[in-house]
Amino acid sequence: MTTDTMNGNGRTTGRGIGLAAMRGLALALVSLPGAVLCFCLSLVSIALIPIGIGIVTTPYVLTGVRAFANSRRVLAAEWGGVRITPAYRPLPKDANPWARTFGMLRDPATWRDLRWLPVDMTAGFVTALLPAALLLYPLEGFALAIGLWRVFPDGYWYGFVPVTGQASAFGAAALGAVLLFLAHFLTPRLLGFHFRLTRAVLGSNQRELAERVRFLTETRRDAVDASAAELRRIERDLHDGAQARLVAVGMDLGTIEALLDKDPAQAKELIAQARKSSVEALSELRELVRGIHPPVLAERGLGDAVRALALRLPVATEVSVDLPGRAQAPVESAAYFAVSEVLANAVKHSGADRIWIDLHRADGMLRATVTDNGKGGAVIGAGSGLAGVERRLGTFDGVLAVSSPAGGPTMVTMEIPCA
């Protein structure tokens, strides 16, 4: 409950229960008209986007109703101590009106917004109009003891209690007292149970939301982590195999200006040398680059750059592909590697003599396949290959599943999201 309705003992003041008592029943008053109908004109106007009048009516519908919602946010801010952030998407302001409906329409929060309707003017009707009925309902009693029974001379019912004279005149009166004294308790409660029932059902999952932060931290850590590792690797080889080579060739040519006059034999050695050397250190720059981003991926896309992967496998394997168009080039780029790491701990560990790739698209979804026929006995472990598969798609909300039998066969299915 809010401050304004305890004293400085933290106890419910008079003051208090009269002012939850007033603002539940304004919220009652409210509440039912205004949700009945936000849900009615939504219903209608999502229900009239297959003949084309619902996609011009229904963004204004929706703005509406998180209108309704998100001044209710502000009263359960202000009246009931209750925080219930909005989390809308945010939409383009240039958009169409096809975009706005269905941006608005693919946001989770617009269906919480729909599902709250009902609530409110259901459960959240009652609970707003307890509190006054709880702090009114006693002047009743009240009054049939001061005479207001003789209005009924067939009786009235009071409760439970049946007034039909002085006598239970005064035990409505009684229960009136009982119900005044719940009041003091229950009015101020009540009014902040409406208002959680509100969060419940409005607000966002916290606890989703906070996983999904840690979620994304952790993948954030291995994609810096994987960046810092793969500059290390660059920087090595370029170190150790071009730079050196390139060097190498760089004191060769010094070697074949001092012996081109005095033993040309001797530098013809040396620049048959050079020439060896440069394309070794001119090969070695390629497969650099291929490692960083293969100019087949590039050019051709994805299936592609899976076919001429496959073709310099020592084991036969077959690849089917069915990729309507391409997707981003980091989604694909990161679907290379993962088929090309998984590839090659199958070449390497699985003992199997065919393997088979399958890439396609459903749901949104990016799926590669890699099977093969090998020992299986294969597990997604620190230290693994598929460890390091499952961090790279993780970066991208990608997921691994692994089923790997002892005997076999070993099939890894590698799922990322893409528009």
Second form
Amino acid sequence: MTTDTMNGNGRTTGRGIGLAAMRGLALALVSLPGAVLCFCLSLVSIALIPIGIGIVTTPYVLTGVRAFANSRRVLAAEWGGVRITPAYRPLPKDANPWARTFGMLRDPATWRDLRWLPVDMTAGFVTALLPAALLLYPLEGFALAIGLWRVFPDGYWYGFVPVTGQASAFGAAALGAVLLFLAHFLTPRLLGFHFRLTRAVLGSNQRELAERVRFLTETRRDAVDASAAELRRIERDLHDGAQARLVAVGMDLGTIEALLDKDPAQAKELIAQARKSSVEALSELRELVRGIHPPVLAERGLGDAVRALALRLPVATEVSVDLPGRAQAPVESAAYFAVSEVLANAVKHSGADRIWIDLHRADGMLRATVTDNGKGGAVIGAGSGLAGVERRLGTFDGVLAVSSPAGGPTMVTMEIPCA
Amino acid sequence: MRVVLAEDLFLLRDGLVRLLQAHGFEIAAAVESGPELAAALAELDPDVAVVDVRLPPTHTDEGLQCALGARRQRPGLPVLVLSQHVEQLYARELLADGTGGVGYLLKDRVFDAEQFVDAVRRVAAGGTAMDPQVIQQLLARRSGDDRPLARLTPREREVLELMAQGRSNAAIAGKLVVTERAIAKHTANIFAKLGLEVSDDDNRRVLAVLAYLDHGR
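Now the other one: the form predicted in complex with the partner chain, given that the block above is the form predicted alone.
What follows is the whole complex; the chain from before opens it.
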């Protein structure tokens, strides 16, 4: 997915090695104080939240941490070819400090940042410094061989070589040459390792994201398909039903106009017919509206809409509702139609003579349970109404669970997040 | 007879005002929102209120809530609720206090001016006027199982339906083109089969029927 070595094809040049070393050195010099400063400020600021000061300062400090982490993301991409996706949750622009502070603290990305800081000031610092050291240290060996050894009359350890005279200084140079040879291979890799380490700690879970994207794509396609089919149905119903009837009313009125003087009796008959057509058109429109968004749902919300639904069932139904406030309209609508479909299934197939509906909301979840005392055996599968319900709920990240042993009873539980 | 009218659509409001005036009602006020309705009901003390369920500012069931609120202030205040759709839930809420003088009709019923005006008069007199759709839903719900309703003859079911709408024996007789005595016989049979107390009071009759339909499982 990303290239991890400096110049992509694995071939390293002398200039590339020098560049990697310089970059490593720069990274080490900036990351250590930066990470320490960010980490300390964050700790202090979060610790001060209970006495109120932290609520004001934390958003600023965390914004600084994000800027620091983002600068590292940019460097990782530019210098190491390692892409680290930032995944911060958006905050409303006009949020007060309280909402900003806790909004940021609830974001897992914030905690990834804070976890990354100590890693960066230790392992990150070392892996950034090593490429530079690997290139600079051999230079010292050569310098010793050229004559630097004279500065240390009491002897000097270069690596594992004790430098006491020109001969051993040449040994140091040889070691330097070996190190330089190693650096040729290792420097870019070490820097790449540094960025991969950063990604491992700082990056969000890519697989999880990919999985989520796949799921959302699928449910969006379902939703688009379903709404397109719904629109076609509405168009067809309007065209064949109410619209046709209104046209008939118009024609009747035209005929009545012509007949009014000639044949009042027949005109009167036609008036009655026109009125009947208009009443039928209205009742068809009413049915259509009920199918799109039931009026009682718009007027009273989910609880009473389900109660009203239960009143129309031919089976004795008990409804218990515990819904503080109202959920968003699309969520309410999805829940209503899901419950409605499950109830229709229960009435049609279960052979039950009692149904219990329970609606409640807790922990940001809207949960609807439909239980009947019928003969059971309901399954979610291709072609069953429950599969449609499951798709409908899927659009809202909702889930459907069915417990229906043969012989009954059947219990269908639906859950939709509605934070 | 003084009427307070609440309807947010200008065309319908205008039409209702003219319709009611043509039939000799006095329009005390014709308002278009919930708060205006509440104020008018409190100040004008009308003989009957004709109210649309859905009113501004909330465009939900503001009109119904206003009517129920006004009836709590003044028990028995006659209220006829009009709606674009009928919902049993609302019908029950209107009937719940058991004092009568309530009506709940589809707006379409206005098409039949005579029937509509008759319903307004019945409600103003303390009777009830339930939309046939409410009653049909209730009856349809019961007919599926072998409960007492299934023992009614088709004619008796017709009579029960009209009775539950709030009509008197005379009106039912007129509608079915039979004598009033025949209706009296039918109603006695119905009450016997359903196990309801016989009562001469029109209003209590409807409440008894609805109570049966509601709880007589």
